[in-house]
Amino acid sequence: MVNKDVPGRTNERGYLRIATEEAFAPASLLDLYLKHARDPGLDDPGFKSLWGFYAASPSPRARFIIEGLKDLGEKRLRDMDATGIAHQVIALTAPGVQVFEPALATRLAIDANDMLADAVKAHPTRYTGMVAIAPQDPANAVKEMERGIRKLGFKAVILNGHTRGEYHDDPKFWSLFEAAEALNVPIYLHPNAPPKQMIQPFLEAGLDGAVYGFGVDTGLHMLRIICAGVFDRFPKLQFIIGHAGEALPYWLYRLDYMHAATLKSNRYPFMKQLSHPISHYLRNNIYITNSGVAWQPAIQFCQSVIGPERVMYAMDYPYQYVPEEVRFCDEMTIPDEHKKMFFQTNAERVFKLNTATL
C-alpha cells in the first residue's frame, strides 16, 4: 500500500515531483572502472580523468557519489524523501558498459539491467528503469533493449554518449534507433567524457567533465544524429537530452540558419539535405530535462523555444544532490500548468507512468 505521507507524494502545490535522469552503478562495475582506468595500455584520457579520480578519491564529494550510485535502497529513498521526490527514472551511470570490448560489455549490461529490475520490483512506486545496452555489439544490444522493455518493464533506453570514440550517427548503429522506434520508447542520450580526438584542450583547463566538456560532446552528438538524417528515417523516434538541452535551444536560430547556408554553399558534399530545419527535430523528436540546472531563466527559455510539453524535471542524483534546488524549481514564477507539466505530466507521458500507483 502506498504511504501517502511520504514527502512528494501528496503535494500541496498540486503535482508530483518525478526526477528523470538519476544514476546508479553496481559495485562490481565501479571496481571494473577503476581497474580499467589504471590499465597502462588504455588510450582513453577522458575515462582515465573521470573514473581514475572518482573511483578512488577519498574526497567527500567522490565518496558521496560512489555510495549514492551503489545504493538502490534505503539511502536513495531517504534522500528522495528529504527532497520531496516521489519517483526516480534510473539509468546506468556514464559511460555504462560502452568502454569495454563487446562480449564483456554485453554481459555487464545484462547484469546491470537485472540488478535495476530487482530494485524496481522491490520499490515499484518509487523507481522506473532505463535499459542499458552495449552499442559496440548492435545485434545483442537490440536483443537487450527488447528484453528490458518487454520482460523487465523498463520504459526507456540509456545511451551513455559515444562508444569507444564512435558516435551513433554512423549507420552501423541505426538498428538501435529502429528498435527503439518499434518498441515506442525514448532514448536518453547522456553525456560521456569527450573522446580522445577532442578532449585535450578541455583537460588542459580542467573543463572536460560536467562543467563544460560533457555538454559540448553531447550537444555535438545530438546534432550529428539529427544532421545524419536519423529522424527523417525514423520520424517517430524520440530522444531525451539533459542539462537544459546541452545548450542547443540557445543556439537554435543560428543552427537553422548556418546549416541551411552551409548546404547552399555546397561546402561539404557529404552533408545531407534534411526534410526539416534542425529546430523541427528539437521540437518534435527531442525532450529536454533540466538535470543539474535548477535555474528558472534556462528552464523557462527551453519551455519557450522547444515547448513546455517537452521539458521535464531531473535532479541528476547522486552527482548533484542539493536539496535547496528542488525549492528553487518549486518557486519558479511560471504558469501553474507548465510547472505541473515540468514536474509530473510530461514524465508520465514520456515514460508511460501510472500516477495512480505512485
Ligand code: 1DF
Second form
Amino acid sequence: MVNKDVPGRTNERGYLRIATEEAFAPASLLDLYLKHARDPGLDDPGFKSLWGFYAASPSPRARFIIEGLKDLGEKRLRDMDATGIAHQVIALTAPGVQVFEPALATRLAIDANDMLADAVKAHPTRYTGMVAIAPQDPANAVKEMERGIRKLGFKAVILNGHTRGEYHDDPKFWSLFEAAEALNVPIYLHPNAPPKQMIQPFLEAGLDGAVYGFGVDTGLHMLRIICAGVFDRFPKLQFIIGHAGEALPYWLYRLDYMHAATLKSNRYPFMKQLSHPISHYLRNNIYITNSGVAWQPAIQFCQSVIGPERVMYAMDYPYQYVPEEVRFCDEMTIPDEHKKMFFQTNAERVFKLNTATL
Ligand code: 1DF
Ligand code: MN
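Given the form predicted on its own, corresponding form predicted together with the ligand:
Up next: the whole complex, starting with the chain shown before.
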C-alpha cells in the first residue's frame, strides 16, 4: 500500500502505526462506575480500588484518563496525530459492563457498542471497534457479538477479565467461544483487577492495579482457558493478550514442562490431557500486543518465542499516553520487516482492516 504523507497518519519509515488496545467509555458509564465503587454493598475490592480512584481522584493522571476515555472525537484524533498513530482499535475500558447485574449489563453493553459504532462511522479511516458483551447472560452476549460484528462492523470481541469473580474457562461461557470462532473474530482478553478471592495480598502492597495485579490475573485467566481445553474444542479460535503476553512467553518453557509432568503423575484427577503442549496454543491461538511495554527486550522476546507474525503494537491510550514510547518502538533495532509487521500488517490481517482506506 502507498504511504501518503498525511501529518500524523503516515510516516517516512514505510509503515503505518496501528494501535490495538485503546480504550473508551461513555460518560454515563463512568458515572455508574463511581456510584458502584461507592456502594457499601459492593463486594468487589478490585473494582473499588480501580474505579474508586479514577472516577474521583483530582490527580492530573486520573483527570487526563477520564477526559481521554470519554472523547471519541477531536481530542483523541489530536493525540493520535501528535504521536503519529494512524489508526486505533478501540474497546470499552475495563471492566466494561462485567461488574453489573445481568439485565443492566446487557443493556449497557448495547449502549456502549452503539456509541462506539457511531464514532467508527464518523471516522472510518481512524477507528476500528471491538464489541463489548455481558458474559453474565451468555445467550444475550452471543446475540450482541453477532450484532456487533455483522451489523455494527466491529472486528473483535473485548473480554475484560473475570466476570463478577468467575473466569471464562467455565463451560457455561463456552458458547461465547463457539460464536467468536464461527464469526471468525478474535477475542481480546484485557486485564481487570484480580477478583476478591485473590486480591488481598496485592491490595495490601498497592500492587493490585496495572502495576502487577492486572498481569497476574490475566496470565492466569489465559492459562485457565488453555488448560480447560478451549482451543482443542475450538481450534480456529484466536485470542489477543496485551502487556507483552502478560508474562506467559517468559514462563513458557516451565509451563510446558510442569504441565506435562503434573498430568503424567496424575496429581489432579480433573486435569485434562491437552492435544498439544501449552506453547502450541501460544503459537497458534494467541496474539500478543506490547500495550504498556515499550521495551525492545520484551517485544523481541515475544517475537522470538511466538513469532513476529503474532506480535502487534498497542499504546493503551489514554492510560499510557507517552509520546516518547512511540519513538522507542520506532527505534527498535529489529529487522525493518518485523517492525512493519509489528506496527501495521499484523493488525491489518488480524482485524481485517480495510487497508485501502487507512
Ligand atoms: C490501567 C491500565 C487501567 C490499563 C486500565 O483500564 C487499563 C491503569 C481500566 O493504569 O490503571 O486498560 N492497561 O491496560 O494497562
Ligand atoms: Mn488496557
